[in-house]
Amino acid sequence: MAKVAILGFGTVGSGVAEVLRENAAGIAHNAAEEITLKYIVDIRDFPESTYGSAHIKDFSVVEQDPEVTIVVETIGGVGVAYNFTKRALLAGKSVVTSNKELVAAHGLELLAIAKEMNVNYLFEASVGGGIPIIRPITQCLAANELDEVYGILNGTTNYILTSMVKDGAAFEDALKEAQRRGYAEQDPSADIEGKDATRKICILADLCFGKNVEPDGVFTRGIGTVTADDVEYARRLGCKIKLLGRAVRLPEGRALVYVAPHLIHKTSLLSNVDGVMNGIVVRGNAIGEAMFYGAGAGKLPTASAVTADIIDAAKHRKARKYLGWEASEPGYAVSPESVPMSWYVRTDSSLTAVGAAFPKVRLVSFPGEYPGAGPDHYAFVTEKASLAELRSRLDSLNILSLFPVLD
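Taking just this one chain, and keeping to the form predicted alone, what is its structure?
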C-alpha cells in the first residue's frame, strides 16, 4: 500500500483528494497496489471537509513519517513549496507537483536531488493541466530528435483573444468577462504579461532539448498591447492572433525560446484552439508534427494529471524514472531579436514613409472602415529577418504593434 500526503488544499489539492477517493479501485488496479491519502497539510482550517481526520498543519509530521512515500505539492509559488519539496525529496519521498513556477525555476536542482536519493520528482500537470505532454515527450517521442515545441499554453489569454476575434470585444471587456467566469484571477498579471506561458515553455524546452532554460532570461511579451485593430488586420491577412510559447533548436546548438503574441495562419493546427483550451505542437525528425489538445487548467483535469503521476511514482518506487536535463552554458537561450523570422507591423506612419522603409511588402489598410483606423493606418508582414536586421527600417516608422508571424 502506498500512502500519500497532499501539501496545500486549494483547487488542485482538493481535486487530487477527490480523484483518489472516487477512482480508488481503478487507481489501485493501475498502480498494482492500493493508494491511500494519509495527510493533508494546510495552515487553514477546513471544519466542513470530509477529510477532517487527515488535516494537519505541521509538515514535519509528513517528513518524519516513513509510511508516506509520495508527497503531492499543490501549494504553488517558490517559497514554502520549494522548502517542503526539497525536504521531502531529501527524506526519501517521491514528489508530484502541478507547480510550473517551481519546476521552471528549480527543476534542475530538485531533479538532481531526486536522482541522488533514488526517488522521483514528477510534474505532468505543470504544463497543459490535464493534457498529457510531459510523458509523451519523454517516453512516446523518445526515439525522435525534437527540433521544436510551441503552443497555446495559457487558457486565460486564449479566452481573451478568442473573445476579441469572435465577439469583437475590447481587451478590457474580455478580461473582465474572463474574471467573471473564473478563468482569470483578480490579479491576472502573470497570465496577461506572459509569465505563466514563459514558465511552461521553459519546462518544455528543458525536456525537449536537454538543457536548462532560466525563465528570467526569456524574451516575454504578453497580450496587453493587442488591440481590436490588430485583430481586424490579422483577419484581413488570413490570420488570427494567439499568444504562443515557442522553443526551437538552432543549428549551432543554441535554442530560440520566447513568448509573444503571434499572427498564425487560419490553416495552422492551432488556429481553431479557442476559448480556455490549450494546444501544444511538438516537431520531431521521425514523427513530423504532433499536436496535443485539451483543457489546460481546471480542478479535475489538473488533478487527473497529478494522480497519474502518483500512480507512476508508486509503480517506480524501486526503479526510478529517468527525467531531467543538464545545466546550460551562458548564451544558450536566445531571443527572436537575433533569429530570422517574419514580423507583423502596424503603423500610422505615412504611406510614403512605409514605402521607403519596406518597398516590397503588401500593405493592408482600411481607413475609415474600422474604429481607430486613421487615414494613414497600415499593416504589413515583413520578409524573414531578425529584428536586429530590421531595426533601422522599423525605427524610421511610428510602430503601433509588432508581433512575430508563425511560419
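Positions refer to the first chain, counted from 1. For clarity, every value in this text was computed on a predicted model and none was experimentally measured. Think of the rigid core as the biggest set of C-alphas that the two forms share within 1.5 Å after superposition. First, how it differs from the form predicted together with L-homoserine.
Once both forms are overlaid on the rigid core, the distance between the two CA positions of D147 between these two forms is under 2 angstroms. Once the cores line up, the CA of A184 ends up 2 angstroms or more apart between these two forms.
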Contents of the next structure:
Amino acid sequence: MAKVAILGFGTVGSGVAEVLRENAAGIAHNAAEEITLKYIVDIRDFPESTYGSAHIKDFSVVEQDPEVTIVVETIGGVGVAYNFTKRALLAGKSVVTSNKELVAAHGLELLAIAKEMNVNYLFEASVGGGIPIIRPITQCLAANELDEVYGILNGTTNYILTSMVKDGAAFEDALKEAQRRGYAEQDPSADIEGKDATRKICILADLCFGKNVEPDGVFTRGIGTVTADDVEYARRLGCKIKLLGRAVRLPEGRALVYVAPHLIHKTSLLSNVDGVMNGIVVRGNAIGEAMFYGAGAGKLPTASAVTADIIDAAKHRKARKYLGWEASEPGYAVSPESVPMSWYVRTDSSLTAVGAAFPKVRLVSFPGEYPGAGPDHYAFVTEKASLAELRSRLDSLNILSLFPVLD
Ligand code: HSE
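For comparison with the form predicted alone, provide the form predicted together with L-homoserine.
What follows is the whole complex; the chain from before opens it.
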C-alpha cells in the first residue's frame, strides 16, 4: 500500500483527493497496490471537508512519517512549495506536482536532488493541464531529435479570446467566468501577461532540447494588446489570433524561446483549439509532427494528470524514472529579436509612410466598415526578418500592434 500526502487543498489538490477517492479501485489496479490518502496539509480550516482527520497544518508531520512515500505538491508558487518539495525529496519521498512555476524556475535543482535521493519528481500536470505531454515527449518520442515545440499553453487566455471572438463577451466578463471555472491562476495577471505560458514553454524546451531555459529572461507578450481590430484584420488575412508559446532548436546549439499572440492561418489545426482547450505540436526528425489536444486547465483534468503521476511514482519506487536536463550556458535561449520570422503589423501611419518603409507588402484596411476601425488603420504582414532587422523601418511608423505570424 502506498500512502500519499497532499500539500495545498485548493482547486487542484481537492481534485486529486476526489479522483483518488472516486477512482480508488481502478487506481489500485493500475498501480498494482492500494493508494491511500493519509494527510492533507493546508494552513486553512475546511469545516465542510469529508476528509476528517486527514487534515493537518504541519508539514513536518509528513516529512517525518516514513509511511508516506509520495507527496503531492499543489500549493503553487515558489516560496513554501519550493521549501516543502526540497524537504520531501531529501526525506526520501517522491514528489508529484502541477506547479509549473516551481518546475520552470527550480526543476533543474529539484530533479538533481531527486536523482541523488533515488526518488521521483514528476510534473505531468505542469503543462497542458490534463493533456499527456511530458510523458509523450520523454518516453513515446524519446527516439527523436526534437526540433520544435509550440502551442496554446494557457487555458484562461484561450477561453477569454474565444469568448470575445465567438460570443462577443467583454474581456472582464470572460476573465471572471474563467476564474469561476477554476482555470485562472490566483493572480490572473500571470495568465493574461503570458507568464504562465512562458513557464510552460520553458519546461517543454528543457525536456525537448535537454538544456535549462530560465523563464525570467524569456521574451513574453500577453493578450492585453490584442484588440477587436486585430481580430478583424486577422480574419481578413485568413487567420485567427492565438497566444502561443514556441521553442525552436537553432543551429550552433541555441534555442529560440518566446511567448506572444500569433496570427495562425485558419487551415492550421491549432486555429480551431478553442475555449479552455490547449493544443501542443511537437516536431521531431522521425515522427514529423505530432499534436496533443485536450483540457488545458480545470480541477479534474489537472487532477487526472497529477494522479497518473502518483500511480507512476508508486510503480517506480524501486527503479527511479530518468527525467532531467542539463544547465545551459549564457546566451543559449534567444528571442525573436534575432531570428527571422514574419510579423503582422497594424499602424495608423500614412500610406506614404507605410509604402516608404515596406514597399512590397499587401495592405489590408477596412475604413468605415467595422466599428472602432478608423479610416487610417492599415495592417500588413512583413517578409521574414528578425525584429532587429526590421527595427529601423518599424520605428518610422506608429505601430499599434505587432505579432508574429506562424508559418
Ligand atoms: N491558469 C492556467 C491556465 C492553469 O489557464 O492554463 C493551468 O496550468
